[in-house]
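Just the one chain here, the form predicted alone, laid out as structure tokens.
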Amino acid sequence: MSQGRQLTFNIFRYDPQEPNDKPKMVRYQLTETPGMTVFIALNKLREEQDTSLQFDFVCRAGICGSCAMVINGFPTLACRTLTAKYPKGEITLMPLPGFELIGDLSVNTGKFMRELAERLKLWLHPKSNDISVHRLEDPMDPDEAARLYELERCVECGVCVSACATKQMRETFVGAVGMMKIARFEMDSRDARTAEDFYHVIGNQDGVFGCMTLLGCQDNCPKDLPHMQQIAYLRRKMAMTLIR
């Protein structure tokens, strides 16, 4: 069997828990194998060369969103990125900007997503207060269910947040992930909130009217979600509340 090519990884290293540590880039060499992803390469590096290397993963199948990082300048999922994509064999890895750094390539997206959910109240506000376990579930039109399912495919990887220029300039901006989730509940016929209610949450420069429409969220989303379509939808909804 022929030997695979040599890959060079330039990886950001910094542990904020270590008082004397400073941010730096460290180079690693690794032999490429058929079908190798950046995720597989990182595991081999940690197992064979540097056990202190920090990065996140859970599912290894592009479902959990944990392994999101900046690869050669673009935020994406390491488990869905083939090393063969880079013909020169040189790969630079950085942590996602816009999130609290845990260490090296690991960032705290969970903290951000929880704070976002609490801030925007991202849960169903049912029209009925009947909580009886014997009550039948409200029926839903299949077309509505399909639209909601499309928006539920978000894996909260944080890629759209890191790819958003507005978010990097304005920390309080809710980002595409926040507006995607708001759109999901605004479209849900079971939710008691009105367009006016949602306007008070995202009808400002931190919400739909702050988006500069640079398409960073849509261009980089690993699940190909319709971010701009939903932001435009919410803009129309919010604008109509001003006309009434």
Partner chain sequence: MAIKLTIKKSSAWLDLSQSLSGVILAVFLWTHLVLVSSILLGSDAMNWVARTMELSFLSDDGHGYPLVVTGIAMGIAALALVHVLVALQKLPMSLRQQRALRQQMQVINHSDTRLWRWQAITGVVILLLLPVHLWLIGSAPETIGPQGSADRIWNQGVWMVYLPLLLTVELHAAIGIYRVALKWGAARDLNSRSRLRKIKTIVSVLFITVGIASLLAFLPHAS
The other form holds:
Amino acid sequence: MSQGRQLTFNIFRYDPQEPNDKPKMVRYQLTETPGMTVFIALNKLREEQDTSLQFDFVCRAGICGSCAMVINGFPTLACRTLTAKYPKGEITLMPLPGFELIGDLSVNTGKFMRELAERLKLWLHPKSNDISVHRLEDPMDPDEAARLYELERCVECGVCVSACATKQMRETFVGAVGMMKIARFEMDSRDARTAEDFYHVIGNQDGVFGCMTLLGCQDNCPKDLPHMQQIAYLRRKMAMTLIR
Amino acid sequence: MAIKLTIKKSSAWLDLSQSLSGVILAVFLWTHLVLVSSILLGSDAMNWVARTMELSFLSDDGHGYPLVVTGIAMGIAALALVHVLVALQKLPMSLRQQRALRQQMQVINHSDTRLWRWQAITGVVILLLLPVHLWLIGSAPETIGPQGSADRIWNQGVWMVYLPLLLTVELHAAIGIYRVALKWGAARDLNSRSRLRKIKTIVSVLFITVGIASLLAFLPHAS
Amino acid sequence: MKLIYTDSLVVGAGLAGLRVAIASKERGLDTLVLSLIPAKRSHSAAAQGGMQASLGNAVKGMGDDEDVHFQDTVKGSDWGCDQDVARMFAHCAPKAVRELATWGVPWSRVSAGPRDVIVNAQKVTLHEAQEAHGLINARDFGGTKKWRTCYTADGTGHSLLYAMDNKAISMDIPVHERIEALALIHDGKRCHGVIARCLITGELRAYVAKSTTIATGGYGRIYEVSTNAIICEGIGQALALETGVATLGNMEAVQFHPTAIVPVGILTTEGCRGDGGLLRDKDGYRFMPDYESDKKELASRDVVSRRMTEHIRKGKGVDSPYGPHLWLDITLLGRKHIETNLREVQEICENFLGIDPAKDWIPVRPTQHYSMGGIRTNATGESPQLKGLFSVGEAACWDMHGFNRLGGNSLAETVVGGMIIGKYVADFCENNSLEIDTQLAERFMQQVQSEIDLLIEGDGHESAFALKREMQRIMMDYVGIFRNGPELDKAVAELKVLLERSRKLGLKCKKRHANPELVEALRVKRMLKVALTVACGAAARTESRGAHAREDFPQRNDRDWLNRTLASWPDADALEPVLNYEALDVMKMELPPGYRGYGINNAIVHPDTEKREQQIANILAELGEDADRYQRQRALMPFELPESLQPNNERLSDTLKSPSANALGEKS
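What would the structure be for the form predicted in complex with the partner chain, given that what you showed me was the form predicted alone?
Now the full complex is given, and it begins with the chain already shown.
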């Protein structure tokens, strides 16, 4: 194999726990290898150039949602971003805005998602608690199951939250991830909650009526989820509760 | 079916009224511009339009009721006020919010967010210019004909208000309608979204062209 | 010293850990979960294909029941599993699937009427029964008699994990994220909790608990290329090992998955082959039928992986800069099927290979995938050596997998094992009081503290990253799919050298809070011990069983090796583990050792096998014709379960008045 080209990484560095540290951009050089992803590159940089570099990866296969960061202006999953995508060989990495910064490229999306789930009660509220696991299960429309799975594909990577200007301005805004999940349970025939119940949770300025439809969520979602359609659906549904 | 008016659901009402007032204003705006552009067909055409606006066909002397124009101006002012008050809640009012927005937009490259920022900026400009326009028309309703308008625009230098107003309002309205369509689910998939975006741009360009042409068409009438 | 008390402490927030936490909380116990990462990021999410449970709703699953699932599991394990546990598991799997449906999992459902599937490269039309419409569907997986793998498209693990974590959140179970357990607090007889380090602040905490459940997953990352997430580093196993008392079972049993993409080693699900995908060589030739004429691509994983390696060794592999590989062809399934049921596979192909699997073949090769071995527990999930220490899921050697795990049985183990063991954990917490010996906790805390101090302030100079790379290379080269004595001895010798070097680790980054290098250093020392248990176990086991394939001992040897390897590390300064063996009692087996159905039958039989077969025949004859399958099973091998899990499972076939073959049968 021929010698790979030189890549230049501009990486945001800041350790908020270090008393005298200030946010800065640091340049690193690295030789590209075939099939190199940002995951591979960052690990190489850490092993060979700066062992203190912080970032998060878990599955490294685009499944777990740990590694979202802003790459050349677009928030996305770093593990499945090939460096070959950047013809100039210049790659700027920033942590996702809108989340608590742990250090460098590592942000606390987990804490955010858990708090959101608690606040919006993002779990199935079954219609009956009297369920026997020994008996035949209740049937469900196969198409409904398939539709629900489509909405379940969210990996809580936080990209939609960071790409949402509304969320940046209004800290309490639930973001696309929250609304998508509400829409998922709203469409689930097994869930006991009514449109009125959901209105109490997201029928406000922090929910569907605060959303300005800027669609940073839809345009950046690594799982190509239908945010625009789902949030519009939810908004219509919530507005319909005004009429009886 | 009954409509429930509850304070509890004020958010839904606010959001609905923003969309609704915006749509009405945009429809009025475009109608208005089409009517004004009658000058392109000559002063007779515009005279006819202006007289009809004043409901001349109802009055015996054919002069109509110029107060109707004042009424329309006041109605639009009221609608615009509602639109502004509701929309203001969505704008970054505090310094902290403005900083957060600026930071995010520096880090993340997203065209629809930039589009929205233009909408916000044009909105603020319209907020300053529209009252001038409405006052001028509302206080002198009898001057909406070709001569009166031409005199106002070119001799009194009001074109310095009208030209920026035309540009901002046509951008603002088209972006706004585009967003309302997406907001309530008119675009079922991304393909129709990009199509909507194209239509939006065409509408803006078209009306700005017609508007500028109309402004220029008044020039010969200003003597 | 920061002390945190709880009743039920769970280390690891994947499916198994969360299920145990839920079981504890259901009984009103104070429950706390520690996790390296947010719960929903756990590696459970990566399981794409599905979980096995003998629901028998789909037409190709008709006639399935616990007995068939049990037999498949035991055969799959190459008779290395604990048959009691396999029974407990097979009995509870349908319950776990149905429970998860009520927690929100959108299982793919059966659609009544005809549907086209690909079986053995042929298009076949199946007719699903009207009565089955809307019930939970199943797909085909390797090594199973029936279509038994329940799924949600190809994101089953993801759906399960999200439903499970949502359930845990709804029950207000705290998950302490970004916390790494580094030592167990114990007195040689009883486990009292863990010493853990916060990965953000670096703070050390003692979590003191009645029961400690380790559910940290497998140890795949001791290998260079693995389908596992990068956090699957065997630290849970190391925690148990470092007590010097607790044992690890069958650590040499490491599974290689046939179809991970080249070079990055990301998994493409077995569902690809289950749904009809084929394996091809450099000539585009479908080679599996030549080796396994019956099950072909859907032979057990260990078998397919070995056959692929054999075929590559014959020079039939496709050359690439990363070594030879073979092709996985799913183009014949059609774009629609791929875009709905195999979409994760499609995304992976697009993002990491830049190919379209509906048009192009996927480059694959066998890659480390699953750890059958783990912390040895008894049937209740508790360590036989350390009271109060439980383990569940891939972390454990509960031992339903023996020497090879069937596809779809790992996801199933997490939720079924969690369901069963969770109840035993709760029982334990109810029957035992919290014993707080702060001095003991302090001693362990001190130990971890000085370990960190030495790394940061000491004069060591070895690089943690370099040691890890070397270990991974050794495991890859010498402890892989095919093993032999000389190479294994070499592996053991080289690993020992690395272990010694790991005592002189030095750090470039001296931070005590968030410091990735420190994390790496603390882990690599522990991983080396785990790697040594694998290599030593493999070197000692002079037979081939399941995934453990010795070129120098190709026969399965039931006479000498029908046992379970137990590794412990009593002397902290030693360079290798102590190995002991626990015999499997043929006279208690429901299914005595037999032919697995692959290759030639060359096993060296156990002297008891014939005796037990005769005994079984007698017992069954005595029961007579009228006995139902439950009575027969009980007569052969009675097994324990918590009372609430004992009822029989209802199936569609039980509710139909007269299931005519016409209504249910296949009309192809």
